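Below you'll find only one chain, the form predicted alone, shown as structure tokens.
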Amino acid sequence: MHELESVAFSVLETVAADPVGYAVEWKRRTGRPVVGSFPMNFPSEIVHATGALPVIVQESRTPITEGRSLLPEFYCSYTRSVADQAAVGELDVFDAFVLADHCVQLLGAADVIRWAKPEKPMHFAQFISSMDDPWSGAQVRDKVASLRVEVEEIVGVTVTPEALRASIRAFNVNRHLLRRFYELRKTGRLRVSARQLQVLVKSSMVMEITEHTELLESILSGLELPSEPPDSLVRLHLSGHFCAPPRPELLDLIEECGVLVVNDDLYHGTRYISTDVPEDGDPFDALATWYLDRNVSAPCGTRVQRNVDWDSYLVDSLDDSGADGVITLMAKFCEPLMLYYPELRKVLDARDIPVLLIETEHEGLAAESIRTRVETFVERIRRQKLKVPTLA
């Protein structure tokens, strides 16, 4: 799978591998501030509209050392990595931090940053998780308004409606281009690996968005698409991992087992690029609408909405992509996914949809054990597809 190989992709690959390095270089080049945010629902457009660089803080690949004693061992790898990065100085490039989600473990990591970097502003705009109550829209609009005030104070720049509209357009264009890669993969016309798609999305979380868009356009313009999709591989959907990207080695391992990943609902994937911000009307209200719409476009187990649920969305997504089964990637100690997974499993089992759960950790990868489990899972799907129906 080499369709994406190009100079432009190499640049994105470098940024995805070293997000802090990119932020340092961008800050040196522009002299403007860098603002860190955290998964899953912070509207980066509002920071971008000030001229600062919004960067979603990524899980570091370095082993956790100092941070090991700053959060309980039963916190997820992403939050313990963030705490570690704060303690060892890897987050020094950031001028401030902002977050909108209220995962308990994430708030613990934010508290460590406050402790390690007391001079850095930290604003928590707690977006609600009840999405369709009569007061939901007004609550989110209030939070966006407070977020605007905090960001303006942090950067020292007023967010004008015109600047915010321009930022919204820039991010929408970028999301549209990223979705194009996913659409091509789903049809089988673009043979792109899960690792490569992760690079595309992860780098968009870090780079100046117009710079990232130019590189995406360069890659798309150079693609030579095959006319027929491959039919020898088992088509699978990757699910889970709300905050941090799965290890690239794990994605490679899964695909080495005769798998074609045709869709996902990962944060570093479809979930992140699922929803555009409306470009008409008041742009600040549009950010609130975007937040509420996200749970419709890609439902999340952390949100409550009467007419939307993740398991129904997943079943519909499988019908759309033609995936034969689901591999759920669960970061160890991710409480929202741990609590929701039994319901997800029950629904998939009821529809006879094969599902495999793989738990992931920050350090170490039980590669051969996972390989055996994935190979067994793939063989089970192949046998199921060959099953001849019996006559009643």
Second form
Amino acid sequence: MHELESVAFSVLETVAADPVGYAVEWKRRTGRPVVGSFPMNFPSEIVHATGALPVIVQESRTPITEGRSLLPEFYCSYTRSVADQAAVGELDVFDAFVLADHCVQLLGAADVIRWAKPEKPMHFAQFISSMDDPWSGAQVRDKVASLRVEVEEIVGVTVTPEALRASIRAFNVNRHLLRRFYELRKTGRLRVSARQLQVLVKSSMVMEITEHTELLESILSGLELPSEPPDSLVRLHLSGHFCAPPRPELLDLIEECGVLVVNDDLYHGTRYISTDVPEDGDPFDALATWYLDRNVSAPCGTRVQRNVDWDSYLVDSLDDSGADGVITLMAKFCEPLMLYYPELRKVLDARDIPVLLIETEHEGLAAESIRTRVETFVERIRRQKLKVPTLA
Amino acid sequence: MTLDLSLSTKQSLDLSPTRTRTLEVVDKSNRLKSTSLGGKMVAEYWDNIFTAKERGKHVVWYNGTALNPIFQAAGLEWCHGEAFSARLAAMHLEGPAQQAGEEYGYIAELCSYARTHLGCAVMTQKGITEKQSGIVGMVDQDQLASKLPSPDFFVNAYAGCSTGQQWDAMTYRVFGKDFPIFNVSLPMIWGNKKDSGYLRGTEWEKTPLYVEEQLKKLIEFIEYQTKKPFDWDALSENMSYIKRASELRLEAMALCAAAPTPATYWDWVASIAPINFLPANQLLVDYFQAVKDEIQQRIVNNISAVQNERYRVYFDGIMNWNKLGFLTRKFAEFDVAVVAGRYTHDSFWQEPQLIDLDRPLLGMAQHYLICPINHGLKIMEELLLKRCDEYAIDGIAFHSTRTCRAMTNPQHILARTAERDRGIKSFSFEGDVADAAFYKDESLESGLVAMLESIDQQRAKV
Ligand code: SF4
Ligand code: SF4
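One more: the block was the form predicted alone; return the form predicted in complex with the partner chain.
What follows is the entire complex, opening with the chain shown before.
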């Protein structure tokens, strides 16, 4: 039923399953540095423009061992996994780390890396999280400038405006292609699973971007369109899950319950590819603009902005995709999501849009209980869809 | 083989921990008397707040750092979110607010300060819509949690913890975005440059200037909201009281380096509210003068804060407000004087020399940035060791504060640093700021006993 299967796709699948393995291999092949960054707003283009490989550090599937004694158990699975990877040496391939986000849990994990790997540079350019203050723009520009200095020092290469422009173009092309898969899925012309789309996005966070783009192009050119989704499936939107991808098995499980996932606002999904960097004007300013624009095109619970709401964005996105309901995937202990969820629910309830909350953890999946909950949820939507309106 | 079931009843089964404890625990703590005056001042402050609307006052809800001298100079009444949650928890009255928060959808793993305060916001908002009255709490008149006056605007200035900022972004939404909000962004002092350290380095010199500019904008915002020019002289005057109160507080804290200590961490906890949000005035100065006097007198009279002080412990973590009295007695029961702590000793106008009355905003900005959760690990390690040396600390109690990630995140590493660099033992126990459900007495007692035993062993070796 899925049309992506190809040699190119299996390469991406391998990278998504083993990002560190890819980074090690890339470094051996090119002899150039690898720079790790963290979700969700670091502009990879600036590292790419130095010739180094920017890699967004991913949650590892391995069980947390050493990390247990470095970060509290009530930290989100992503940050606990990062701390664990630092402690057991899985992050050794990285020559330096850079971050721009200020989630308290992420900063805790970054401190563990600093402690476990004191020899590795770790630069933090804290992008202001209040997006619509009169000084927000200038503050982000300042931070991009300090990132530039740090990244240049780490790699030993000057970031020229030309090189940065070229990197911006390369990332924009890649995002554009990824969005194409999303659009095709939404229209029903492409039968693609949520797991497969996650592979496409996750691998783009890890791979050299032009290499990734070539593979995406190869997959797209091999697609046989159109096809129509069966009517009987309930159309759903997946929402939430910051920083780390939800487990592929969970996505499969949801789809096995008679669901067609038609859109999402996951970080390993629409949120990551939502916004292009402007290609005209000063490229460093463009990175600052991208950051500010991003919260408008896909509002994020970790930012604050008065004139933008994740809840209304979600409702618009449901109108656009024709989704019948929402499954919110919440990484356990993710405070930004815990804080925002009641607002999302309030708006969805007010519009009679069914919503189901599923909490995820690093350690395994309570598959059967989740399956039962999803099945009941899908059944409820089916009944709601069948309901004949009564005369008032 | 027969199983003699009667045997077990004949045997005395000693399940008590290694340290002997009596069933009737005698309270061996000796709290300062002068802090009870602070309790009264705080109660009066809140009573005053509850009538703010009747008196036609503008009310600001704020979270995070101590912006109150600015609000005071602007003639506002100020409600500090964490302070109110802490008060409810300390009075064991947090239940209704937390329940309202839960019904609204806030999960129990969310910061219990935020959860409690958002619950208050829900109740307050309900009060507004149901009664259209300025005074809320008509629904549950008897519940303190529902008595907060509705805000005219919000100000957020949270250092170090992203939760703080997002919490206000949500309060703003709970109130239907009907009231303006102003955000002061306080960047973290990351401390990675070669010249970085506590109160030093280029990062330290540059960052407060950025914050100072925002404070100026905050004042413009307040002028716009109140339609009144800001009283800069009043601000300097307020800061002069804060500066003096802070000096007295630090002098009094320094006296507690004496062994046995004349006052403990718990007395400093009782003094947080006054220094953190009470009006800046002569009363505040008098309060800390009284605290210092009492401590001095205790030294003269050789009065100890803990009967038979045998161990000097540092407390790391945010306060467990539900358990203030309980923990005071609990530690004393084991001859432990909890002498100092990160929450009390590294926060709240702790560097009064930075306050320049001719340029008050800069000193304020600097203080906001040295909140103990706004530093990278290296600075936190530096501060912990400094305090351990100042107060001759034998052990550290880490309050693993379940829903406060900001205070807990460096604790495992701080414990290793203290052991590595000073041979100081530590233990960790579970609890929370404002949710009693997370406190585990067994976790405290077994950890404490184990730590004291290893201190004994260490001493025996010397
Ligand atoms: S935003 Fe959520 S998932 Fe990301 S680091 Fe913070 S708590 Fe973890
Ligand atoms: S998590 Fe801790 S520091 Fe953060 S808002 Fe809550 S109480 Fe404050």
